[in-house]
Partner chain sequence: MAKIGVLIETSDEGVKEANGGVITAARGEAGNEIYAFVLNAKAADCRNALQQYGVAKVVEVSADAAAWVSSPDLQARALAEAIKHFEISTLLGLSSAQGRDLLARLAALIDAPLVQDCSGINLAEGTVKKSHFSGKTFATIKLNGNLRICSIRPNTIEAQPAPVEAEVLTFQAAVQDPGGLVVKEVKKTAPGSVELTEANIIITGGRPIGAAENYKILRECAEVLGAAVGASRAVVDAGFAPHSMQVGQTGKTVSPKLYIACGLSGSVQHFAGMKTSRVIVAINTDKDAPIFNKCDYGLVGDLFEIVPVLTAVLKEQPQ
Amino acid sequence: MQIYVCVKHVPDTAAKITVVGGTGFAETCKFVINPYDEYGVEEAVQIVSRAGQGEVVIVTVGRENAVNTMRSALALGAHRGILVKTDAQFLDSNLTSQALKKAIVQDGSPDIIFTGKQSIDSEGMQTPYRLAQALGLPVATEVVDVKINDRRAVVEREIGGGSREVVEMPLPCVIGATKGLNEPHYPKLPDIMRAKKKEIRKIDIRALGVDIADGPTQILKLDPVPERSRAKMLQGSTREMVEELVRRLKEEAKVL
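Taking the form predicted alone, show me the structure of that chain by itself.
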């Protein structure tokens, strides 16, 4: 079984992001595997392990430093990787899905393609759908359970309000993973060392016929999140504290 997992190289949510030039940010912060993609990697590795054969291939669109994130995915048990290199700091979901599709088709014939349900940086939540449409494949996202049997995938997905639905799709298909699908394991030192020797093939995005100038989405401005002010303790009787709280919400926070 040939499983591709689309992995994004994203800033750690705990990292301090410094906006540079109004439309970019300093890449000196810590980067990690997009957390939702990590569930896809873990599930792909488990499926191949249970089948006793197959290959898990990590596909990433990003800059050269995305290799570090790919090595982390390889340490989880993936077999090799493909990096579609671009100098752009941001690519919209349209260009990203084009690049992913062409890299995957050029490499082999997927049985399953895993993505995360969304990325934690841009949060567009469109790439799984655009990739599936480009490949002409069925797609399900928000997936919390996967069963593969007789060339069919039966997935359980969250649909909001605590409800879930079951979807059956023929293989190949695209599956958008989310929290609850599994519990990604921590790689051991030997896994990390082996990952350093695993193949990562690099392809320039232009060699795939993708022109980043054609992207329909542009970033006009990035604003850093304002730092929260320090907590203020109110004193006095219950009535006095409530009155003071209401005053501050009206006059300082201006939310009432």
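Previous: the form predicted alone; requested now: the form predicted together with its partner chain:
The next block holds one chain only.
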């Protein structure tokens, strides 16, 4: 099994985001592996270890410091990494998927490509589809269960309203992971040490022939969202508080 996992280096969910220069943010905050991609790494490592042979390769499009995130994916048991170097955190999904495709095709022939269902920074929700289209492969995302048998993948997707869709695809295919697929394990110290010695090959995005000037979407502006202020605290007995709440929801907030 040759499995590639697309892993993005993103600000931690708890990080404070400070907008800088209108369309960027202060990248001094803590960065982590995109949480959905971590489920992909865990699943890939488990599949290869069950198969008893194969390789898990981490592919990241990002800045030089994304190697830290790649190391944490390697500590989960992936074998090596490829970093496609860019100058900016935000890159159009179309260009990102072109870069991922070229990096993967240049490296080997995938049996499975895992991604997350979305990046938690730009929330694009489309890279796996564009990557699959570029490679001519079938794709399913928001996947919570994967079974591989006889070169076919049977996956389950959560589709809302408490329903799940069961989808079958031949390998190779692209699978977008989400929470529920597995529980990523905590790497042990020796795993972290070993990860430091694993190979990370670096390629400049321009060397792959991706024209980064030519994105079909453009961020014009990034605006911080002010936090809500302190709640209006309702007073009195339980019944009085509740009656006051219902009155305010009707008359003041007009949501009932």
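Shifts are known only where both forms have a C-alpha. Since we're looking at a predicted model, the values are computed, not measured. Numbering follows the first chain given and starts at 1. For the two forms, the rigid core is made up of the largest set of C-alpha atoms that agree within 1.5 Å on superposition.
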Original post:
Treating the chain as rigid parts that move against each other between these two forms, which of G162, G136, L189, R230 sits at a hinge?
Top reply: R230
Original post:
Given a two-rigid-part description of the chain, what is the rotation angle of the smaller part between these two forms, in degrees?
Top reply: 35
Original post:
Where the core is superposed, what shift in Å does the CA of Q235 undergo between these two forms?
Top reply: 3.2
Original post:
With both forms put on the same core, how far apart in Å are the CA positions of E244 between these two forms?
Top reply: 7.4
